[in-house]
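Only one chain is given next, in structure tokens, and it is the form predicted on its own.
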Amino acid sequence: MIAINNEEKAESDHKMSASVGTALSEAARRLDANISEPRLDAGVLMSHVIGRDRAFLVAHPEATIAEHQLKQFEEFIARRVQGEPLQYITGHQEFFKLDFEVTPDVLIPRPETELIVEAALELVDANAEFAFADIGTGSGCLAVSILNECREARAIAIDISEQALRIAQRNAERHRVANRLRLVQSDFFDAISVNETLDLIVSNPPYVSDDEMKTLQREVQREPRAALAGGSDGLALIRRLLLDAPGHLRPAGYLVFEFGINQDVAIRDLVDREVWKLIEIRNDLQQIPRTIVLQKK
């Protein structure tokens, strides 16, 4: 076997490897023609890869990244550069200060959704029992969530695919909730009985219309078509939520859901008031109205 000299070494060496600084503006390039935020998005993919934080990346930018590392950097960046979600990339999401397991087999959690959270916490008494369901849970942010600031409380999350219940299944283990969580597959109510009342109920119901589906951003479109897709006027879902979640609420009880943009006038004719009393409607940091609170009469 023959040896390598220290320059024949050192040669070697700089093809295994690449500085922090170099392999980050050499990826912000690649990115710059589809990527809105590149250097932000080759950030993060680097931070998951190489397990260090934003601010070593900053600090650091001459830290020599290892061969293997660069390897999987660079295939993240091809990824991303094809238009894949970050978020499927790095498998992980943060919603309502907990990190979350995510796949193509689920709806990216997103800053707004918190907003139901937000709401049912403001309805419910945190330190008593109560019960609940999360319609179309995905993966299971809403309910992981709720469960991990009300300790006594029980849940029932929903979802028609096996696929996503795996995912949020995983998620309530990882925050140590699934003992107080049932996952159920089902299309909406279809497999709960109606002699199980609830005191809430939450759901990031899918809201996209027909048109609205084909003008999708290309990330959107990766996630599940399933968890998106609100038929012609993007209401189709809502209608049937608002028709068979009283059958399942106890007299009093809440009905907290997501819609989208410009959807709420639509929703204020759709709630009937025999059946409903409309408490809020709430923006998000846009100060676009996307949530409804809404009471069981």
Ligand code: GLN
Given for the second form:
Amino acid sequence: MIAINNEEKAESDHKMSASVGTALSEAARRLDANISEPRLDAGVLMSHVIGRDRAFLVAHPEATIAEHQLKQFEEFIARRVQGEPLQYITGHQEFFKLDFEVTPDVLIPRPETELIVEAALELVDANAEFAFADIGTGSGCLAVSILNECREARAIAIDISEQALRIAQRNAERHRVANRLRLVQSDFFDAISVNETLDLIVSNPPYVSDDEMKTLQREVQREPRAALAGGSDGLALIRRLLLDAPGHLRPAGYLVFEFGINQDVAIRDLVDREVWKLIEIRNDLQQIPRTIVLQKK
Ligand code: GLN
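Now that you have shown the form predicted on its own, what about the form predicted together with this ligand?
Okay, now the whole complex, with that chain kicking things off.
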């Protein structure tokens, strides 16, 4: 009798959350305490689990989901409640025009970093042959996006992390640019010959200061420290980029990189005007100065 009662109870629990709509509402309630957009996150995870788009979820709240899918969904929600970024759970982030695989070994591509791609595409002839490097490539989002737009270009994607390079390789293969991309494990240009002259260097370097590292959002704390931490003032790696890049660029070649909030004044000071011409500093969608375009003299 007891066993039967338990079974009945389990079945009624299960029925309660076996439709898309009910499972979503329950999940949103669980996420509500500490996630900024609980409905959105629950929807993204549900879509991922059942392999249907978010419009389907809205149109068919009555659709039933299989028990194994419900179990998986609940496990994903539990991970999200614990502060794991959505993108590490689904393994995906869109960037510019493509979908990128992401894991905790790489920074999750941010919308503001698309500014680097936009700026780079304005500087080059998209139909011409040219060579560029992406320093600290992570997921490969910058190198792969530019190669995808510029079909004659070749690139070197550099990262100090072997795990990151593996993800970048997968993303390059998936978007069919791997034959024009060389992945190199290196600390900046250490493993790159100065005889290889580049037309363009792009980078989203780590630029978070030590103080800011202590107050990072819970989700950002799950991202690789090496992709974020820029030393005491956040500018350690940017200094190095500004010093090392000229030796690998042809005259009139470009350097385009991202920097952090309130770093624009300091960055202007760091740029040696004997070496570089400052073309522009671009604001992101929130009007925060984000991206600098420099041309080697
Ligand atoms: N934009 C990231 C953040 O807000 C930092 C990325 C970086 O250091 N390049 O945390």
